[in-house]
Every structure is written in C-alpha cells, then in structure tokens.
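Coming up is one lone chain in structure tokens, specifically the form predicted on its own.
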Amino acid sequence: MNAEARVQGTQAEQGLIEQFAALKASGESSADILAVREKAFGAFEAAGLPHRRVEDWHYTDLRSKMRTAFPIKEAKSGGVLNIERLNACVFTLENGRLNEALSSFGDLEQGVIVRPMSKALAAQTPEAFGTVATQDDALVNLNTAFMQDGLAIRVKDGVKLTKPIHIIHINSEGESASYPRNLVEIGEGAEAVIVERYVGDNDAAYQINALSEIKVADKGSLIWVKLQQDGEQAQHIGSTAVHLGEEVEFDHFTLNTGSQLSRSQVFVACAGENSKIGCRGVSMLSGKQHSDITLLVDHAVQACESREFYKSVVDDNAHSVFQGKIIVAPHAQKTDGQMMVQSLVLTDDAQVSVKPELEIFADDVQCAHGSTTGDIDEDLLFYLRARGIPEAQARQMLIIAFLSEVIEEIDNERVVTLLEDLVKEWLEAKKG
C-alpha cells in the first residue's frame, strides 16, 4: 500500500494550528464569521509559512525567521504617545485590542463613522471581509483567520475631514501576537488623511500581522501614512489592500525604522479610469534589521497614473528589500506608471536587494522603472567639509536631503513636517 508522505510543519506552523483549534472551540465567532476564518486558515495551512522558494518571499524567508508562533494575549500597556504634531483624532490599540478610553470617539467630525472592529465583526456580513484583500497570500489569510480588533471607518460622500485620523498600535507584551484589521471606506468626493503608527517596547519580543482593506469611491481622496516604529525585537507583517474608483487621488507612504524583521505589503487595484496613485516610502535601518517593502499596482483600466518612489538608508549589517511590480492590462491604454528605487549604503556589510518589475500588455503606455544604490557622494561631502562643517554633521545633512526628496512629494504640510522630524530623530539617535 502506497501512502503519500506528509510534510511535517515547523514549530511555528504547528503552534498556529493549535491556536486556531482553540479559537474555534472558544465559540467567540458567529457561524458565518467562523466560516470565513476556517476558509482563510485552510488556505494558510495548505501553503504554510512562506519561504525563499516562494518567488514573492525570496528575500524574506519567514519560515526560517519565524521560529515560534506567539499566542494572543489580553495584557494592556497603558502607554500614551505625544502626538501634538498632528492635531489628530486618535484611536489607540494596545497589544491588538482597542482601548476606547484612549480613543477620540467623541471628537469625530460630522460625516465620519468609526466603530471598533471587535463589534463590527459581530454585525458585519462575511462578504465585508476579503472583498479588497483578494490576494492568495499566506499572511493575509492568517490575518483573516485570527483577526481580533481594529477599526471600521466610513467617511460619507462629499465629506472633507479637516484633521487626520491617527491609529496608534502600542505593543509592550513579550512573546505575544496581535492581528489588527481595519476596514476603511472613503465615500464619493470625500477627502481624508489617515496615519497608522506602530510602536512598542524594545525589550519585548512580539509579532504583529496587520491588514487594512481600503475602498475609495469615485472622485475621493485619501492620504494613508504608515509609521512602522515597532520595538527592536518585534516581527512586523503589515498588508494594505486598496480598491480605487474613478478620478481618485490616492497617496500611500511607508516609514520603516522599527522591528528586527518587517515586511510591508501594498496591493493597489485601479478599478476606475483617470485615477492618480502615489506610493512612496522611506526605510532607515541599522544593526541587523531586515525590512521588506513589497508593492503591486494593478492598472486594470485605462488612463490612470501611478508614481512609485522609495528610498532607503542602510547602516551596519541591516538588509533592505524592495519588490515592486506594475501590471498594465491589455485594455489599460494611456497608462502612465513610473517607479524609482534609491538606496544609500553606509557600510560594507549593509545589504540592499531590489526587484522592480513591469508587466505591460498594452501598447499605448508610458512606463519605466529604475534603481540606484551607492554610498554618500564624496564630492558633496567634501564641499560641505570645505566650508567648515564637521564630517558627522555633513553626512547627516546629506542623508536628510536624500530622504526629503521623497517625503516632500506628500501634499500635506503637517504630515511632511512629522516625517521630517522623525527622520531627524532617527539620525540623532544614531549619532548618540
């Protein structure tokens, strides 16, 4: 009798299987939501944790890097951040759970509705989940299986918010995992700025698997800023899936400075004509940090414009990864897509892996991509030092100038100021 050999899962995969069995047995989910969870976990279990033989994960072998699966815990951190620079409407999640006492439900502007995802899970139909994040991605499926809390945000048609919505994730509990989930709808002609910030205790090893599903209706406008400043021992996996209508203006910016291991995935689907997309980001890495930004922009309709511009500064033994793909469908004529990746390598041991791709199936398009990697320009450094500026300060000035080019493309003065301040803080901390 011949029996098919069964591949033994890793310790982390076995731990996730046991945790999901416990979640099912808890009876916390309705039958409909449990069916959504089971379908997603079944897809994850069939694939397992992604590894280097999976093309999209070639540079980030999660199966070898994620040795154990930490359990979900209920502990609260009690931390509060200084966010005066944004003057925002704040919502705080602690170790994956929304803390309503540290959230500004009472300060919401008219025309915007925000609900805790834990309550929305009980009321939402199953079809509300996975309608934007349709990718067959192991970590997207894992978030759907374990999604616990987050925010359901709806900005009504024509509403133009005057201040940002700031979602803060604070993690301080060691050997814990969290699975935050956001559902965001920007109505027709509405405008919003949403900042999502991740911070954590440097002494705590924790895991985050976050997912945001975003829909922007016709003529809507959204600036989405992700600040990944997790603790030094954290593992951060964050996915953002976006569906755009007609004549939409959408900007996504990622700032990566935290976590021992991080991967930020952005999936953008252009479903309406004449939309403009800006996907940009900055990574500042040191020590043995590993940061992966993976981007997919799908031009499925004609006459859309996208700009992808990412920069990284890599010091010590850190490793910066960028994978970006622009897809132009056969009928997506008049597409204009431009991608540029630039990396500044400060030591001989730092690593940069870049994989920009274009898949073009239309003939009337303007598409290009490029990548540069190098050290600080010695001529510019000499120019500054010849004018009496100490070498350390001159290097800092050149790094700030290098990163500011991409930051200043954001059309929001408060966000630009915040990002430039965070760049300077990172450089000052490195100098210290």
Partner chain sequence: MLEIKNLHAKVDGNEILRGVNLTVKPGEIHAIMGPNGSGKSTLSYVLSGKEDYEITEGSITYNGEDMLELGPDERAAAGMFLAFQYPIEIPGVATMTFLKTALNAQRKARGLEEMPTPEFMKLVREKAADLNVTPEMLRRPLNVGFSGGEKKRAEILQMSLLEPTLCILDETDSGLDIDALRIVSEGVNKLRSPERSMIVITHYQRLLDHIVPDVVHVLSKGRIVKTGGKELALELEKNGYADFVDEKAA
Second form
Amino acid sequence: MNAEARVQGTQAEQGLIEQFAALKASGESSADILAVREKAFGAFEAAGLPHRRVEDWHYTDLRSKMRTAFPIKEAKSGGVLNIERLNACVFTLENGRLNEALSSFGDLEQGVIVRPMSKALAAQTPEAFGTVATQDDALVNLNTAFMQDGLAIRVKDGVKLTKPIHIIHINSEGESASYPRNLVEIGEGAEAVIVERYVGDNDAAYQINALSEIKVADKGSLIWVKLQQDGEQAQHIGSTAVHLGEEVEFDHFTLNTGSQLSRSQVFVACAGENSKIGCRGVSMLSGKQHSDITLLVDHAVQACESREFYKSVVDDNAHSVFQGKIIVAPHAQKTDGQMMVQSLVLTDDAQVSVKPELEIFADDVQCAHGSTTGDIDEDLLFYLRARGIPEAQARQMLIIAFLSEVIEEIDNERVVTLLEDLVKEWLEAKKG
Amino acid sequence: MLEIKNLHAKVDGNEILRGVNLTVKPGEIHAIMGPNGSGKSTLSYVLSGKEDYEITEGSITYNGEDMLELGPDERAAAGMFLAFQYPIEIPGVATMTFLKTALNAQRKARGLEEMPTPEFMKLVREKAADLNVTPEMLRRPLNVGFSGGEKKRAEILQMSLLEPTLCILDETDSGLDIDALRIVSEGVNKLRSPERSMIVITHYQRLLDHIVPDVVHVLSKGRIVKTGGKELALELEKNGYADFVDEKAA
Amino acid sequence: MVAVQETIDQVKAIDVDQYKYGFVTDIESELAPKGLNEDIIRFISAKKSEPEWMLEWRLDAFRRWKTMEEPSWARVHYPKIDFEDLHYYAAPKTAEGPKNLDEVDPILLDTYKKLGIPLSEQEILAGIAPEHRIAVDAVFDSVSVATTFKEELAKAGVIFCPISEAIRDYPDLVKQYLGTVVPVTDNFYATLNSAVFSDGSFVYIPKGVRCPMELSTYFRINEQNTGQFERTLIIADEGSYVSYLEGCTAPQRDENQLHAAVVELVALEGAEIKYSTVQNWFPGDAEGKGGIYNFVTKRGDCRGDNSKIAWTQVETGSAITWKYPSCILRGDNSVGEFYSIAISNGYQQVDSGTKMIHLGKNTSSRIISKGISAGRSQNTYRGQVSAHRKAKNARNFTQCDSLLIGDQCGAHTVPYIESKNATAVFEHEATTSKISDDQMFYCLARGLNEEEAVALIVNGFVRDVIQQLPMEFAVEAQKLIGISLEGSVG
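One more: the block was the form predicted on its own; return the form predicted in complex with its partner chain.
Once more the chain from above appears, this time first in line as the rest of the complex follows.
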C-alpha cells in the first residue's frame, strides 16, 4: 500500500540519516548490536516518517508534524522529581540514560532481576530482545536503531512482587532526542505491577521515542501503567509491545496528559489460550495538544477475552485521536472482545477522531465496539445544579466521574488512587 | 413565599405555559393535577431553572427574590428542591459523594461551614435508614442500576438531607408500587413543617391519600383552570379531566 | 411471516446453480474497439450526438484520469485491471436512437421480462394499483433501451429519461448539476466514469411535486469484456419528493467485468430523495471465477435546508464491491440515512459503507448496516461520520452488525468518527456474532431444516433494513437473501 517512490527525504529524515551515520562511526555499539541497529534503520529509511496517506497514521501526520529530528544529548537532569506516591522500587532515566544513583538496584525484592539495558546489551543480548515488537512499524524501528538505555527486568517463575516497579523518564535537554528501551519478562505464574512515567521540562522542546517489549509467560499477571506527562513542548512517541502466554492476566493503562504531540502505541499479541486482557486509558488534553492512542489487540489463538476501554476529555484547540483494532485470527474461536471509546468535547475548537476497528476471521466469537462523542450531558448538569452544586463544580464532578469509570476498572487500589489524583490535579491546573 | 405571576414558557417554539398564576405560602401543600401534556412537568422544570425553556412573560419570585435571574444551583441554595420524575443516572459518582458535595455546596452558598465528615455520615445513615436506603445503595453510582422505587427513595433522601423550604415533587408516585408509595409518602410527611411548603405534581389522586394537600389546582393547556380543596382531587378521580379540558375549550 | 415462508420456499426451489440471471441475450451489438484514448471518448460522445461542451468535459476528465492511481486502501484484492483490454461502449444494434416502447427490439423486451422487469406498460398496469406503479428506465450495456411511463410523468412535470437524452434536451439542468456532487476528480473510478460514461438515468422533480410513482432503472451488462459506466443524476427541486429504485444483473461469465458507475443526488430546500438499490450482479462462480467488479461512487447532497436523502441498499452480487453511498448534509436541519444489507458468499469481497458529512446546523444522520459473511468471503463495513466546526448540534447514530456463517469468512468493521465541535453528539455501536447454536436448535426443534433456519434467522437479522425498502423490493430482497446464502451451511 502507498508504495510511492520516495524521491527525497524531509529535513527530519535527513537529520536522522546523518545522526545514524554518526552513531555508526562512533563505534560504541558491539558488532552484533550494530547489525541490529543497521537492519532497523534500513527498514525505517525505506519507509520514511509515516504520513497521512499511511492508513495507520492518517490522523497523525508525523512527516509534517516532526519538522526536525533532534540529536541525542545525554545529560543529568539536575533534579529528582518528588513524585513518589506508590511505595515502589524506583528507577530513573535522564534524557534516555539510566542514572544508577537514582535507581533502587539495591532495594529489590527476591526473585526479580533488573539490569541496565545498556549493560545487558553489551554483555549478552537477552534472548527475548527484539522478538516481541513488530518490525513493520517505522517508529519501533527508529527506536531500535537509536536505543540508548533502559531496563531489562525479569521476574522469576512464581514470584509475586509486592511492590510496584516505577520507571521514571525525565527529560530536561532542549532540542534533544532520547530513545529508551525496556525489556520485561514475567515468569510463569509470576505477578508484577510496573508503572512507567514520562515527565520533562516544560521549557525544553525534546523528542522521545520509547519502546518497551513485554513478555508474560503462562499464568503470569502484569499490570502496566504508562503515565505520559511529558513537558509542554515535547513530542512523545511510545510503543508497548506485549506477548502473552496462556491464562495470563494482563492490564495496560495509559494516562495521557503531556506533550505537544504524542502517539502511544500498544500492540498486544495473544499467543496462549484463556488469557484476559484489559487495555484502558484516559486522555486529558488542552491547548493545542495532539494526542494519538493506537491500539492493536491480536487474538491469534482461541478463547481469550479482551476489554478495551478508552476515554478522552478534549478542551481548547486540542485534538484527540484513538485508533483501536481487535483482530480475531482464523480459528481463534470463542474470542470475546469488547471495545468502548468515549470522548467529551468541551469546546467548538477541539477535535476528536476515533477509529475503532474489528477485523474478524472466525465465526464463534463475541465482539463488539461502541463509541460516543459529545459534550457534557446537559441533563446531568441540570440535575447536579438543581441540587445546589455550582456549574463549574458540577462540570468538574462530571469530568471526574466520566474518567473514573475507566480508572476504577484497574484492580490495584494504589494505582487507582494515584490516577484519580492525577485527574484532579489536571483539572485544578486547568482552572488556575 | 412563592409567587408565580402570568407565567408563559415555550420549549422548541411551542408555548406550553400560557399564563400560570400561583401563590404558595409557607407551610402549605399545593397539589397540581392535570391531564398528560397540560404542562405539569414543564412547570416543575421552569421553577427549578432548566435551560431548555424560554420564559416569554411573567415572573417567579421566592421570598421576594426574582428566581428567573438565578441559575438552578442558586435556586437550590435559595431553598428550592425538585424531586425529579425521572431521576438522572450519573455513572462514576458515588451516591454518598454526591450527597456530600451537594450539601456542602448549599451550605457554602448560604455562608455556612462545610459539615464535618463524621457528622455528615451519621446524618445520612439516620435519614437513609428511615427511607429504607441501604448502605450498599449509597456506595453505588448515583441512581445507576437503581429500581424505580430506589430512585424515588433516593430523591426523598436528598430532600430530607438538604432541608429545602420549597419542595416540588414531580410525579413522585409514578412507577411506585403501593409499599414504595407508602415509604416515600411517609418520608415526605416527616418533612412537613410550618416553614416548608410543597408543590405536589401528580396525575392521579392516590398520592394525595398519603400526602394530603391544602389546595388542589387543575392545570390544563398551560393554565390553572380550577382551584379547590382536597375534595377536588376526589372529584377528578371520579369524573376524569374531560370536564376541564372541554370547559377550557368552550 | 408470509415473506419468511416465501424465502423458505425460494430456498427450497433453488437449483445448485443459484444465479438465475446468468443467461446471455443473443443480440448483435455495436462495440467500440478495445482500449481507452481520446478517440474512443470522441466516438462515445459522437454516438450520443453530444454537444461540444459535453465532449470537452469528458476529455478534461480523461486527461486528469491519466494522472491518477487506482486506490488501494479498501480491503479487496484483485489482479490489476487492464484498462486497455475493455470495450468502453457496447450497444445492441437495434437500440440506436431514442425509441418509444413499440419500437424496442422484442429480444430486449424479452430479456427484461425474463429478469422480472416487464417494460410494456400494459403488462405493468395489469392488476397493479396506480400507486404501486413503477416507471422503468432499462439500461442494456451502454445504452438506455426503454423508458416507461414518460408521458404520464411529463404531466406532473417530472423529467425521467436517459441521461444521454437529457444532455441534448435539458442542457441547462445537466450543466448546472452534473459533477457538482461527485466532482470530476473525486476518485479514480469517478474520473474514469466522467470520461467514458455511456448512459444512465436523469431525473428532475420540479418544485413542490411529489413524484406520482416510483422511478426505477434496471441495469444489465450483457456484452463480454465491456465496462459499464453509467451515470445517474437526480435533482429534487424545493419541496419535492421522489423514490428511486435501482436493480442490476449480469450474465454468468468467466471473466471479470468492470462496472464503475457514478450517482449524484441533489436535494434542494425541503426536498426528499429515497434511493434504493438491489444489486445482484453476477458474483462469480463457486470457485471464485468471474463476476463483476462493482466500483461505484454514489453521493447525495442535501443542499437545501430541511432536505433529506435516504440510501437503502441490498448488496448480494458482484465479485468485488467498492461502494460508499454518502450524504453531504449541507443544509441546516438536513437528514441523511443509510440502510444497508451486504451479503457475501463464495469468494466475494465487499468493502462498503457510507459517509455522513455534517456541515449544516442541526443535521442528523442514521446508519444501520447489516453485514453477513458466508463461504470464503470477506465483508467490510467502512463508514465515516464527521461534523465540521459549524455543524452545531449534529447528531449521528450508527448501528453496525455483522453475522458470520462458517469459519472460513471474515467480517470487518472500520468506522471513522471525526468531530470538530462540542455540540455534536455521535453514537456508534457495532457487534459481530454468529447464529447462535441455541437459535438454530430452537428452529430445528420446530421442524425447519438448517437452510430454512438460517434464512429465517438472517431475515430477522436484517429486518430493520428490509423495512426501509419499498414493498415490491422488500419481497424481492428477502428472496434474494435466501438465494445468496444457498450452500452456506452444512
């Protein structure tokens, strides 16, 4: 599709080509890793930055939105963010590079192994590395070509972690790019909660392209929460690729409030039967933010259940994009997939684009999707006001209620509380 | 005291109220009866300030204050309360949270401190028990999944908690079986006091067996066409509304 | 229940070879040489005795078409079409020039009779109440061979004639509206159609007129290796109403045949157009050989305030369907509706749906789509609903259900929902399921066999859409559903 001849690259594409040449010349990567990088960059270069005529990028034309490609600038961020409310083991990356001094390697629970990705790659590449993420996605390929650092986490079979693992990405350098890369393996029957948070300096225009590859073995359980709270001028591309074994319980949650431009991609592949998947998220957008959540749940085997539930609140001139696709492969009988997307459009300058897709090749399935788009319901507002609640407060209540419906579906009280607080903070900040 | 003078109201360009006059003094209970489409529910919405209605003529004052200048929340703070015919479901808002927010919003508007949480909880539990509203219902999102009877009981619970001085009950009996009707009516009767007035809007007389009115009005085609004592309701029960509809037309 | 019983009877009566319209009419035709160039376009234009402006319009379209690429975004796969290997004009020799019914070649009349479309007015009138009469424009390959009830319609001021005739007789109307809903360069196939369109129907309903009968066009592709490129233009002037039906069939042939039509509807202030289609082009044989490529652009423009356009389609035929009857809701308070049943069986591929483009205030739209996939077919619903900034209080409701019969087929749903203002309220629901074992068991326990049970349940599944069809079509459509699903169980 759209295999048009690419005559000449954009300024950003040219920049990336030059940066990649420099990275090769630096000789920092081992021969093996360099080969991986070169293959990925080759694939990226052939396709270029995705644009509106590429169906999956129709609503987020990266070729026009990403004018220049900033280089990697590794530097300390100069500050520790006091954003801990989870009682978690914290790991901090600054401008794409792990800061071991701000990471609790010494404070880990029994049965979990965490290594800096840069070291893991330098020693012996973990077996699962590069096997989960698709190689057809331009931005995944770009991450692989330029990946800097991150975490390689392995929770051993049967180990149930009591504390969440919290990965914080701080970006502070203007006109810089960072490429964090994680690999997470949850062993058979193991359990974990992992929160990744992206924050950054509001004055710094930076680009981030993150990729987490996640494998959950049979009967494993993982709650993965992504908090995208990047700085106001940031361009955030984040991909999460997930491979699930049998009887797995996997929940993914995205909270999307940061960045000028963001695209969060979630790719879930069900490889074992009888797994339960929940993909959920809330986006709260204002100003001129453009935020895109793109989700693909591939029911490749039978008898898995998936729930996809996303809500967005769109204010000012913001544009919220949601693309979700449930694929049911031939013979993936007894699949149960239900997707719901709801958007609150608060102003006449805000925009919502929603594309909830079903692609179904098996007959004995229960699949459905629904979508609603509109402003706050006037009848609800009247009811609250008739009980004496002033309009502004009533609107806030209804926005919180609207978003809580998704948040409350997460089976972890601490995470729910954290998310609800973040929603309230966003509303408070907007008011001020 | 509520005074409605020559009230005309339109919705989507159609005139529904065509000159309603009504005065309700403190402590009085007025029943407003009328056939379907006579404007009963419109009157209740207009009184509480719903925006879909255009007031083309007339006035509503309550305790000397011009209500038409006020938004729905300000009218609630002034002491008005509408018990909805169809209470709205609000997913994501726990009933308890809602009650607390509403109570404190009204207290704030009246210049009072927020009610401390323990005191509030105690108050709600007491009132809820009277109305057979279970703690489980209070934890659920407001009205979501409530049965018809549960919704109406939740409305009366709100009324007793917020202690309004003017209660407007819009078809509170609709959808209730005889037991639910009794519980709801007892709840309402408990709130009767010399300071509190009520407007009870109903199609049927049976509610008025339980909540006995001082005055009964018949509303037809947007106007009050007859006013009498509680015996008027019985007369309507016997003869139907046909007389009034025809009388008006003649 | 009567209709259901009829479906069951129909299913029972069917032979293995289900496509009953697959016969070929043996009639001598005049063909344009194969291939596409400016000379061919001049040839077509000359055949139709067109004025110079029309020829220029076509040539302009052709020049633009040469710069365009075939779209590839739809979920359909087919070998590349060789546009040089087609005849762009085919006409029965006897059909040249305008005719009245008495002069129409009896072979053609007989063909349409076999298709269940009597063209003789006496036959039509026999036993039919006046309000149920249907005026028919019959298009055979590239030309219109007959139009019935022209005089009676003329009395009401309604113009119903082949578009070739309208170009000659009503050039001002054609010039004013042609290409204003589907611009010449709208898409690859529409541009091709603009260059080479052969015939089609033209309808004009004057101000305030309620068209006294249903209008209908019946399309038939007969000749081998021809493309059919008909063009339909319907204009409903202020306060008027028309209901229009379209039916299509083609002989059973091994090769694929191309059908690339353009339909433009214009509803002025307060006007209403109801457009119904029962599309039953040859779908290809049991191995997926042959069949029609149905690449059609249909669009209605609710140009005036308070106007309404409703599309209803029953799509059972064609090897490949690529079709999105759409509404541009330009006038304030205008209403767009789309009701669709798309059934695919064998190796059919369907990519169909609609676009509801809300531009005016208080516009509303409704989409009910029922897709049924059986055999090894792929059935995609693709629909766009968008509200622009000025479309205050736009409303849409979409219900999109898919039913799968067997585990070799696919059912896909691709909605695009785009809102650009706070007052727009859009609701979309979609489900995919199969006929439940419980439903089947219940029917079997009541004595139906499997095929009867499927036909019964499917008819229930599509009921919301069938109800939108004019009565005569509804019965026809129900029969067709039974036939199309023949062989899909067991």
